[in-house]
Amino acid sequence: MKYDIIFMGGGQAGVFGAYEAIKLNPKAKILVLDKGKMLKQRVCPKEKLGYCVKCPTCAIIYGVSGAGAFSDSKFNMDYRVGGDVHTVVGKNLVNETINYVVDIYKEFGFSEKPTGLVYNVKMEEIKKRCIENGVQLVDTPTMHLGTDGSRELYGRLLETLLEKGVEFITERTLENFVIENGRVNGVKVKYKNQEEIYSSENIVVAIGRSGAKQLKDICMEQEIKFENGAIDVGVRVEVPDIIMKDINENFYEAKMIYYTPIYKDKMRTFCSNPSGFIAAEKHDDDVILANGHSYKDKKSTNTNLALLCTKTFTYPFNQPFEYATSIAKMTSMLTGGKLMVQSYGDLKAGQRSTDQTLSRLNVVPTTDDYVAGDIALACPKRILDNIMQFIEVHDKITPGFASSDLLLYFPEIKFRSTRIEIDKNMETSVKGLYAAGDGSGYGSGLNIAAVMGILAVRSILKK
């Protein structure tokens, strides 16, 4: 069968432009394929054992609703945060669409209203410390689902496509695309050994940050035009949420950018998660990378945020993805397959956190997924000195940060290292392929890849 439409990915800007397609055309033939499983399917052995048993498909990462099911699932509504899409096709159009999505949100039961959106006192006594000590607060109005509450969400908007026609089929590893004369026309995937081939001239690819490198081979091997992006390599931080009660009470999430003193790197706070929990993510090549979330109704008494360093990298080095990667597996060799853990007052002596250390603080882990150990072992020295130096600035802003009672669990990496070539209309250099999402390399965030997704749909329903 040829379709309208195949979305190469289930994840957020599959489903959303999967929703928009059928909206405006209810005809269509539309197709969605998935390394992973349908969301009802999506199940972790880890939360009956309590331990990662190392999946060959991780169910956290991959599947129909993407990681998003699986995480946080806090949505921004501005554009500045989640991605940098708005510099192809403007600030105004970003905002109109995801103010579009809201409405679609509330459509299928979100209700609750979002934070940041009036200043009191405090945020702006808070505001006023950023300024003083060189951060640039991003403070955009904020949706909170919780893990639990974006699997109800997302779970009523696949039963809406289901039956509206739209096809799934999971369990389906990208190989690459069939192109003839500079136009798509289908896409190769691989089934338990076997290769299919589905059909269509209007294909969007979005398969998230853990195919980013698999795209870059794609393109490489397809030329479909790309440059190397960049790569946000840092730590998960863990602390008491009684440090970050202030922030957690009127923003629930504070968008920090900073810029170190020695290096002049950028420095920013993401996926902050009040009262949530660490979690271990396996993506391929034995890579364990740290990730946190939050639900609306199990509630931890710590709270868990990233703090990244953002790096790109000049001619003549071109393997941003394989850097960070190194950096992964240089830790997971010392962990025997974990996170690593260390307190920063540890950090700071010089001397590695051991259980019976970490035994003495006032923050409990909420994972066992780690060991713990000594992170100037595997994290680049310029990246350590950014990460310590934003926690100190941190700690004049939120007091208590910078204490022993802030775990950091290393190593937290975002790949979007494959910055495709689109024009305005998400399109590549390939006529009738189209990329979207956070593996495009120009979205961090369900409001940018929702953008996305919409965009790429209502582009090829024009034609």
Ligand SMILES: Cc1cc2nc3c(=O)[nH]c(=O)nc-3n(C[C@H](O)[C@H](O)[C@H](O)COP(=O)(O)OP(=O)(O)OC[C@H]3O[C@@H](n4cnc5c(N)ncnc54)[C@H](O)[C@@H]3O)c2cc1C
Contents of the next structure:
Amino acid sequence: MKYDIIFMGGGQAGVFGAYEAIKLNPKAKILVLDKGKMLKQRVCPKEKLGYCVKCPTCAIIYGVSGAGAFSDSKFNMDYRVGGDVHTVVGKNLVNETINYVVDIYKEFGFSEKPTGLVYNVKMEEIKKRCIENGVQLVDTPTMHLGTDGSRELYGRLLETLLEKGVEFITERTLENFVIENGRVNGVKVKYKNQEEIYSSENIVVAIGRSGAKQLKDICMEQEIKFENGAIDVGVRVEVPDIIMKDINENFYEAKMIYYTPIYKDKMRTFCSNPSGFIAAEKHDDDVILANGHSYKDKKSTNTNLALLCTKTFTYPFNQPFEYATSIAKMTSMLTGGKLMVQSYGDLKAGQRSTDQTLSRLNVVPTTDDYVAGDIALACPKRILDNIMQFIEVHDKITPGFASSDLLLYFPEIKFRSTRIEIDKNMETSVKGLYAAGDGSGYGSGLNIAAVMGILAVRSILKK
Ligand SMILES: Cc1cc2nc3c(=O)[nH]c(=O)nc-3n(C[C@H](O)[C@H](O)[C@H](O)COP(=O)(O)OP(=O)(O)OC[C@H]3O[C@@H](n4cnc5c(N)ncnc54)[C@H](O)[C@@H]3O)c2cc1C
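Alternate state requested, the form predicted in complex with the named molecule (shown: the form predicted alone):
After this comes the whole thing, all chains and molecules, with the earlier chain placed first.
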């Protein structure tokens, strides 16, 4: 059967794209292919066992609804956060489409008020301290669904898509695109060692960060135009809630950007989870990355957030993805396939953390997927210096942040090192092949992934 549109990847971009397609043309034949399972079947054994058993296809990362399904789901309502597709289509269109996505969230049950719209005295104080210390505070209104809340909402959205005839075929891993004379005709996928081909002249590839490396390899092989982008390498820190109280209660999340004094590199805070939990994401056997989430009902007494260093490499180096992967592999070699954790006190003292040094702290880790160690053995000096300088400046805005009770989980890496060349329609240099979401190199959040999926569909259906 030939489909009107195939979404390769059923994450945030794919699901919202499919929703738009069926809304604009209820008769359209829409197929969503995904490496993982349907949302309901995405069960992580760790929830029962309490530890990661390293499944061949990680249910947290892969599967319909994408990385977003198990994320804390803070939805930023502004083009400045979550990616930079506005550099291609303009700020107004991105903001208009974000508002359109917000309406879809509301249609499927989100009813809470966004945070960050009006400043109170505490927020003004925090902003003032940012200004005094050379930190930019990117204050955008945010909706917060929570990990459990988002799963319910996506569940309802998927039911509607199924009722309206959208087809989902899961456990299919992208192999390649069928391209003839510069035009896409279909997609090859692998299912249990067999190859299958699905045909369409409109394919939206949206395989997220988890698929970014494979997409780069396909781009090279098929001569789909792309350029090397930046990588984000850093730590996820965990600190008692009481230290972050002012920020958590007033902003929920304060997005800060800081250019470090020595290297002038960009550091930023990312994905803060008040009363949240650390998550170890398994991308490959030897690539285990730190992340975090928070639930609406289940609470810890710690806040976790990422401190990320954005690094763009200059000529002749052209393997940022491999560089970041090597850092993760080296850490995994030191820990035997777990995250590495160190207290800030131990890091400053130049000594490795041990279970014993960690047991003397006020903060109790919210995960067991770690080995206490010395991050300086695995993290390049420039990045580690940047992280430490950022922690020190954060302490001036949030007193107590740079204490020994700050736990650093290493590494947290955001793979978006390939920027696929796209036009205003999200179309790549291959006719009929569209790129959306994190995997395109233009997205890093739920908002922009949904926007890109929707914009791709609108231009396809206009044709
Ligand atoms: C723990 C965590 C917390 C996060 N918290 C937030 C947050 O609070 N706010 C926010 O805005 N963003 C957050 N993010 C980021 C957000 O989830 C992503 O930006 C968003 O999901 C990107 O959407 P996407 O459609 O591009 O990719 P994804 O949602 O990752 O979907 C990609 C899809 O492609 C599939 N796939 C991958 N490789 C292949 C392949 N080779 N073949 C076939 N299918 C494949 C996957 O199974 C997946 O379904 C978080 C991410 C994580 C991991």
